[in-house]
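A single chain comes next, written as structure tokens; it is the form predicted on its own.
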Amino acid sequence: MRTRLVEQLAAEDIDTLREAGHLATELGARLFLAGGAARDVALGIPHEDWDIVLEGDAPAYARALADRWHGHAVIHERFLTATVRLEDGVSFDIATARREAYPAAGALPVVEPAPIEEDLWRRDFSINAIAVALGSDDWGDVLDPTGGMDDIDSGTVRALHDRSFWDDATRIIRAIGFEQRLGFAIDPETERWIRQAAEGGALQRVSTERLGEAILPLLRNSVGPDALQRGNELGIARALGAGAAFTRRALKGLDDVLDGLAALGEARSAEHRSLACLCALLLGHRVTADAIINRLHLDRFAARGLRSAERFLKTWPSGFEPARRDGDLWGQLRECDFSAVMALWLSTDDAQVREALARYWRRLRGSKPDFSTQRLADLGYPQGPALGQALREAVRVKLSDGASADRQFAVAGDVLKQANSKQNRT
């Protein structure tokens, strides 16, 4: 690991970690690179933020580190942790080496200081139970009491004890995430423990907020669709009362999520990846947007998107039939946001329908007349439904017929004249 540490880190990162270690030594404490940071170094994965563990008082060390480097320290006394952010954007997550006790399954732990070896044994998986010393005298020394390096080399996700998923059921989600993101395989005994905890109701004891915090970051990743399918295989969906979400249709939708994102030009959007996965679940049997929103504690943006998707899936229960002309297609879909278009795309295998949906999203959405609406206001036409209809008709002839700005203006004017004439007759 000493070799990997030197090989995988930039010289300035090594200097930064050495200085952090020197400060700990000055304060009579021992500092370690641990958790995800140590794992990623071993895997050769670039790392910008540092997870470090202190045998000592982490909040006091964080304050000293922030003072020395003119950073900002955020202290969490209850959990003996702190975060230090430096002016250049580098962040240190600092934890006191500790033991944890869970007063109840699914509850937050009660923590107290402990030696680093005990801290490593209480972690979730062996690949996260590696520490690299950063002190002045022990720089680069590796602590690996649980065999995490062997599991990294073999590509194995292994929990450290059979109560792990009862202590914190969100570790089930993390196990799936590591398996899918790293291309690892969950150890057979660990998989058995996951199934036992899921069948025993461990996940139901997790708050909706914590469940969403565990699942949503995974869905923002490109492995999100595979992670959901793997969760279904492990019985997690049934444990959450969401088994009906994973019908053949929904599983097919998950298979198509990445293709759909690419077709709509949204492959790089993490938020849209997450929404696309959730839209696929709406294709399940008797699955509602509100059920997903409540169980995952979704924010307003995601909730609005899912409800929109649900509404437009119900608008065309037999499948969306796109108009041929661009103006008419725009008229059909103009109220659809990304989630609605994505849900409709996932709900069909028809290549022509999918092409029409992609054409709308990539080229037609947001279309407006080529003239200023002030021109209509200057003629005395007020804001109202008639004006909205006039502008929509202007967009329609623009997209379908390639009408010029003057022609669009004339069409809008005709609509408004007809509306006024009708109003006068009544």
Given for the second form:
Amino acid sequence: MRTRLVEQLAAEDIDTLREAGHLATELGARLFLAGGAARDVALGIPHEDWDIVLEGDAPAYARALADRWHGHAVIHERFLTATVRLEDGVSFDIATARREAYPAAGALPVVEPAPIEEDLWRRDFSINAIAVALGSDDWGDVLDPTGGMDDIDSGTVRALHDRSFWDDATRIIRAIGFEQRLGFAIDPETERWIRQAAEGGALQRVSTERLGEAILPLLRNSVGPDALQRGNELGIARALGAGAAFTRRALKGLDDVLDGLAALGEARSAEHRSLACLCALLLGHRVTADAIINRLHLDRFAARGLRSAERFLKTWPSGFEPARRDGDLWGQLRECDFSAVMALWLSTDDAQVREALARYWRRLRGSKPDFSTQRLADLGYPQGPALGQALREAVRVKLSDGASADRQFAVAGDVLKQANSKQNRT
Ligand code: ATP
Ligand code: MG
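Can I have the other form now, the form predicted in complex with adenosine-5'-triphosphate (ATP), not the form predicted on its own?
Full complex below, order starting with the chain above.
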């Protein structure tokens, strides 16, 4: 581990951590790299956030570190944490090694300082309960009281005690996330604890914010449909407030999500992946978009997408029937955003309908006439509904008939002339 730690981190990170550890040693405290950051070092994969833990007084240490580095310490006294911000914008979060008491299931814990080993034991899984010492005299030593290194080697997600998921049911969702993302397997006993907690309703007690925070990265990061299918197996569907389990239609929808993303050419975007999964939930659960938005505490972007999906599903209550010609297809769908097209795609089995939706999204979406609108304005036609209609007609003949720019212009002009003469008549 010592060599792997050194190999993994960039040289400048090693220097920073050594300096930070050296100061802790000077102050008689012990500093560690812990949690997911230590796990990912052991796995040899990069980790975004450093999880730095001080056995001692993190706020006091942060002030000293800020002094030494000419930075600025922000202290969160209640949580026993601190952030050191440096002039170059880099920031460094430090937590006091702690014990946590849960006054009630699902509530926020009460925090007190504790030895590092105890801090590691309160964590979610053994793979996240490893610490690497950063002090001058213990640099690189590994603390592994729960057997996390063995579980990393065997690829096992193991909870630390049988009440773990009652203490914090969002760990159920985290377990699925690690399983999917790291290609690990949930240990059978842990899986039993998960089922017991899920069946007992532990997830329903979690606040919407925390649930949303836990589920959304799952949808974004991992192969969403597999993760949700696994979630269904383990009983988390209930937590979405949508009846006892995913309906068959929803599961099929989730299976389809990856296909749909590929068909629409959006498989690589995390935002599209998570919107697609949300659309599958909407379709399968027979719940309103608002119910999902509230339960998962979705942000405005996702909420807008889901509402749009709902609106366009209602526009074609007995299923979307695509027009035969490209111009007309464009006319039907031109106001649909990604979520709406995805929801329509997921709502049908019909290969032709799906092909039309994919064609619209990949090729026709955003089509414009090939002439400049200024040319119409130069003829004295004012902005207004008639102009919009004229431009749409121009796009329609362009897409359906392959009309030239001049022909499109002529068609638009006709629409405007007709609208004008109608107006003059009334
Ligand atoms: P990621 O790669 O998603 O960042 P992570 O394991 O680092 O995974 P974080 O949310 O960054 O997850 O949390 C850092 C560490 O804090 C975890 O590794 C774990 O030790 C601990 N932790 C996070 N959430 C919980 C929780 N719900 N219960 C117990 N410990 C937790
Ligand atoms: Mg992390």
